[in-house]
Structures are given as structure tokens and as C-alpha cells.
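Only one chain is given next, in C-alpha cells, and it is the form predicted on its own.
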Amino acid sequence: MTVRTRFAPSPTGQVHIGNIRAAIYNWLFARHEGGQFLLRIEDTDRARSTPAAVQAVLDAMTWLGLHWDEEPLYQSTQTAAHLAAAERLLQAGHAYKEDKGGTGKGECVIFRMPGTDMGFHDEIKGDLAKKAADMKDFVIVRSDGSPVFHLANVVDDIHMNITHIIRGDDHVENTYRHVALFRALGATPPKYAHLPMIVNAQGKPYSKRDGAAYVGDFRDKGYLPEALFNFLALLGWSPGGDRELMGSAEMAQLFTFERVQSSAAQFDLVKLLWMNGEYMRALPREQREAACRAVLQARGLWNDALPADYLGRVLDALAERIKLFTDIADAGYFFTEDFPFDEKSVQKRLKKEGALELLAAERAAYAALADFSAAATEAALRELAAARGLGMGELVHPLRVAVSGTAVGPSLFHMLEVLGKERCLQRMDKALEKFKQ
């Protein structure tokens, strides 16, 4: 038998990541397998389902490196296929038709539940059973002749030889009627896996109120496609070990249900940014660059009269601060002069009492040195703090401010050789004019 496995999303909107995870859990899968992963776009709310609203998942896989396997289905192309179906349980007894709720609007079609208890094995739960006395008939073609749900997607699922269903949790119950479906269409129902739901740190299920939920946030806030995917993957799978960071082939290669967990999995966004950092600086050092000057120049913070090499000394200094690309703009003070002070760090470091009596010192003393290297912008400073009887913090802090405008960055020592000597130098006559008052 060959895996054929499916992504299924109804395009009415953004794609949301849980519904994408679902698409990788379905990529490795097939992948490991050597299998089929195809999709099918589920376009039938003709009002949501807008052309645009289906190129959003398109960008959203191919970003991602989910490439499907053969053309995709449109859903919408099979609603004769749905009603012959229909039909046919009419014929054979598993559906009924009526006027439900008494509206006198039309007949629905209502699919006859087998009327016994029901059971199937789960790839990542095990074995789930219902009684029958609570599972209901269920309407499967509405008063207007519009499939539901529930015919179209098994319809659609016998049509395109779907051997393996892997979705959410939420469609546990679903499961159940799906089966009964596949069963009076005389088709063998596929196996399934219900993956844990993504939630938030109160155990919620994960949504935009947490933050960026969609494919598209992810994207625009500078985040690799890799790491998202890789990310993405390890929420509810564990590859064994204290491996993390993975391509998408090593991870389809050691892919399996068996280390699925059932159990909710906490969205982290302090792990995403760690892992994004992480396949950032394994980029190569030209492609850093280029992205993060793409968002220089954006912001309109980009002076093409910088030496060649000062964007990648920047990102040295900055190191492991960097774990997106947009992140370069929170270090603007490395390319304007107009950069703007925190008012919270200027009271606390400049207005301080004698504050600007030692910025006054360091500029004497390093107004004196030849090598402003960040070996002898320390090697300074420390001389100037020792024969003051200073501590090297009462220094350091109203210096970084004078000179970057925020208490918080890099080694202040790499920020000054990366600076240079004449910018470090009017930057602090700049602070001392501006907070003498």
C-alpha cells in the first residue's frame, strides 16, 4: 500500500498555525513513508474562500517547503460527485430525507447512523470508542443542495485514495460519523491520527490574542521558514534524544506516530526566537547581511556611504542579540546620528548626580587615546574607575546611554570600536549640551 496523506484547509482567511502543523505532521509522514502528500482546498464557502484567501495558503506551503505531490483539488469542482453520493444512501437506506426544523423551506438529507456502539484504533491516542446512544443522525445535504462538511470531505477522501488522516483533536468526534460514512459508501475507512492541540501558557488553546498566530505573522516579523517548520514540528513530536535543530529531511527521515504525544502542546516563543537565532547565524554571512539591510533600508536607516564591511562588524558586535532580521532596527543608533533617548535610562544613568561629571571624564580620556579598540576602550576605563575608587557600572552605564541612547545592547566596548573614535566622541558632547540642564 502506498501512504497517500492529505493537507485539507478551507481558505477563508489567513492560515493559522495549527492548521499548517497539521500540514507538516502530514509532509513527514508521507515523506517517511515514501509516500503521497497532496491537497486539497476545501473552497466550497464561495463568499470566504476568495481568491486571494486561496493563494494565502499556496504562499504559506511553498514558504514553507510543503510541496505537494500532484495537482491540488478544489472541492468546489466536486459537489456532483457529493450529491451522486448522497443519492446513492438514499437508495441503499443509510440516509433519509426531511424537512428539518419544520422551516417548510426544503428537505435536508440526513445521514442514518449505524445504531450500534462504534470504535477505531487512533494512530496517537489508541483505541477510542462511542455508545450509540450518543451519536445522532447528522445532516449531510442542507434544504439548498449544498453538501456539509462531513459528505464532502469523506466523498472527497475516497475519490483521492487517502490512506492515513492526520488533523486536530478537535476532530475527534467528527471521526466517528466520518467512518460510519466511509463504511455505508462500501469504501474502507483510513487510519487516523489526531494530533494535541497548541495552547498558550494557561493551557488555552493558542490564538491571536497570545500574539502571532498565523503563517503570514511569522513571515512578515522576520522569521525563516526553517525554523518555523522546525519549531512547528516539535510541537507534540519528539525526534528521541536532545536533538532540536533539524532539517525537514532529517526530521521526515526519523518521523514516526509512536513519538507523538497526546497531550496539549505549550506554544514557546522564547524557543522559537532561540531557534530562529540559531539558523540565522548558520546562514552565510552574505545572505545575513542582505536580509538585515533590506530592513535597514525600509526603515529608511541605511546609508549606502558605510564602509563595506560595517553592517558585518555591526552583527558581530550585536552576536547572539540578533534572532530576527527586523531585530537590526532596534539597533539604530549603529547607523543615524538621530536616534532617539530613552527617558527611562536617561534619568536613571544621566540625570543621576554626578552623572555627567564622569561622561565628561571618559570623553577627556578617550579623546587622549590612538588605539580605540575595544581592548583599549576597557583598558581605559578601568584605569578611570580605579583611580576615582569607582565600580566599573558607574562608568559603563551613563556611557552606553550618551552613546546609543538605551541602557540595554551589546558589549559596550564592541559598540564603541564599531562606532569609531569621532562618532563616540560628539556623541558624548552631544548628551553632555543636551542633559547639562
Contents of the next structure:
Amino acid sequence: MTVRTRFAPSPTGQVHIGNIRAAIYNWLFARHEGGQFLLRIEDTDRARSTPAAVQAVLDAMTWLGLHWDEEPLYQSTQTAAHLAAAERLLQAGHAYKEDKGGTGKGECVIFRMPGTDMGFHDEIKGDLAKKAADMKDFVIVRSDGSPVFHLANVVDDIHMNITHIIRGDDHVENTYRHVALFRALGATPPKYAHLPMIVNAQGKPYSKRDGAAYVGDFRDKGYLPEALFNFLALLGWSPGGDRELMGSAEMAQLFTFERVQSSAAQFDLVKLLWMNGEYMRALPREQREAACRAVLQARGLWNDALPADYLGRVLDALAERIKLFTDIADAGYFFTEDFPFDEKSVQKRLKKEGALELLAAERAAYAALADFSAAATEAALRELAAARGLGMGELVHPLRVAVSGTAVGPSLFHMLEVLGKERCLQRMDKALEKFKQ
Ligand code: GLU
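Provide the structure of the form predicted in complex with glutamic acid, given the form predicted on its own shown above.
Full assembly next; the chain just shown is listed first.
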């Protein structure tokens, strides 16, 4: 039997990371088994499932490299099949008609639960069971003639020959109903694997309130799809050992349900950022630079007059400080003379007693340098510190704020070298003028 999995999103306009993680696990399992990964768009809510909302799903999947097999099935095209199935259930006595609540709005079709205790095996959660008394009959066709989610979902899964249903564990309760529907329709229920929830640091379901929650948010912030894919795959699954950085093909090779945890998986942004930084640094230089250049251009920070190797030298100086392409914008002072000054840093470092006098002395020492390499600017500062009996910190901090506007950044001397002597002296002059009492 060929394994066939599917991702069955209900398009709403934004694709939540919890949903796309379900897609990723379906993809990994199908690829692991040499089977097929299908896409079904559950677009029966016509108000929310706009063409743009559907496109958002397709875009998110394509961006992440979640290629699906066969043509996507649009649930809205299957209504006749859903209603025919309801008809069969009525005829076989598995369903009945009722004017629910006696509203006079017409009759709906109600599925008759078997009336026995029910259970199913979950590939992740183990054996799950429910008492007959806790399961009620439920509507499968509304009085307006539209099929309800449970019916459409099961009929489509039968139609698509789905062998494994991998989805969020918010669907566990539905699964008892679905298993009953499969059986009543004469089909063997597929295997089920319900994925643990993604939670925030407080253990609550991870939502928009916790920060970026949609695939598009991460794309807009400059995350790499490979990094997000890797990170989401590890939210609930691990290949064993301490391997973390892995491409999708390698993960597919290693993927099994045994290694999917059943407890909630905590979203850890620090880890995602770290991963993204690793993926960024693994990219070919030109690609990394092109992406950073695009960010700078979008923020009006790009300057065509800068030397061709300039951006590369900035990136070398920033090294591990860049975890996202967009982080380059935080180092805008490399690219413009019109950089902002952080008020707190100015107060603390430049408006401090004696700070500007020291800065003037540093400026004089630097003006005399022929070689402006990191080693030379550092040596000059050490000399000055020794002559004045000061710690290096007293000299380093005001200088950094004067040339970059901020107290945080890469190694100071490396930064000075990249900026070059002329610009450093000009910036020091400007700061001396701007912050004098
Ligand atoms: N459209 C449903 C959802 O997005 C499908 C659930 C399923 O995978 O069966 O929650």
C-alpha cells in the first residue's frame, strides 16, 4: 500500500505556523515512505476562502519547498459527492433527518453515532478511547443543504485514498466521529497521528499575541525558508542525538512517528534566530550580500557610491551579530552619515564629565595615523589609555557612540577599519560639535 498523506487547510488569509508544521510532517512522512503528499483546500467557507486566502496557502507552501503531488483538490468542488454520501448514510439508517430545535427552517441530516464505546490508535498518542455516553449524534448536512466539515473531510479523504491523517491534536475529538463516518461509509479508517500543540513560554497556545505567528510574518522579517522549515520540523520531533541543522531531504530520511513527542512543543524564538543565522552564513557570499542589499535598498540606506567589496566587509565585521538579513538595517551607520543617535547611549557615554575632551584626544591620535587598520587604531588607543592612566573602556565607549550612534555593535576596531579614517574623523568632529555643552 502506497502511503498517501494530505495537508487540508481551511484558507483564512494567513497561514499559522501550527498549520504549516502539520503540512511539514505530512510531507516528511510521505517522503520518508516514498509515498505521496497531497493538497486539499478546504474552501467551503466562501466568505473566508477568498482567492487571495487560497493563494496565501499556495505561496507559503511553495516558499517552504513543500511540493505536493497531483492537482490540489478544492473541497468546494466536491459538494455533490458529499451530499451523495449523506444520502447513502440516510438510506443505510446511519443518518436521519430532523428539524433541529424545531425552528421551521427545514430539516438537517444528522449522523447516528454507533452507540458503542469507541477507540482508535494514534501513532503519536497511543490508544485513545471514548465512552458511548460521551458521544452524541451530529449534523452532517445543514438545513440550508450545505455539508458540514466532518462529512466533507471524511468523504474527501476516502476519495483521495488517504492512508495517514496527520494533523493538530485539536482534532482528536473529531476523530471519533470521523472513524464512525468512515465505517458507516464502508471504508477502512486511515491511520491517525495527532501532533502536539505549539505553545508559548507560558504553556498557552502560540498565537499572534506572542509575536510572529504566520508564515508570511517570518518571510517578511527576512527568515530563510530552509531555517523556518528546519525549526518547525523540530518543534515536536527530533531525529535523536543532538543534530539540529538538517535539510528537508535529510529529515525526511530520518522521520518516524516514534520520535514525535506527544507533549506540547514550546516555541523558542532564540533558537529560530540562531538557526537562521547559521543558514545565512552557509549561503554563498553573493546570495547573502544580495539579500542584505535588498534590505538596505528598501530602507533607503543603500549607496551605490560605496566600493564593491564594502558590504562584504561590513558583513564580515558584523559576523554572528547578523541572524536575519533585516538585522543589517540595525547597522545602518555603516551606510549613511545621517545615522540616529541613541539618546541613552549619548547620555551615558558622551554627556559624561570629560568624555568629549577624551574624544578630542582620540581624534588627534587618529588623525596622526597613516595606517588605519584595526590593529593600528587599537594600538593608538592603548597608548593613549596608558599615557592618561585610564582603562580602555573609558576611551572605547564614547568613541563607539560617536562613530555609530549606538552602544551596541561589532568589535570597535574592526568597525573603524571598515568605516575608514576619513569618515571616522568626520564623525568624531561632528559628535564633538553636536554634543558640546
Ligand atoms: N481544514 C481542517 C483544518 O485546517 C482540516 C483538518 C484535517 O487535517 O483533517 O483544521
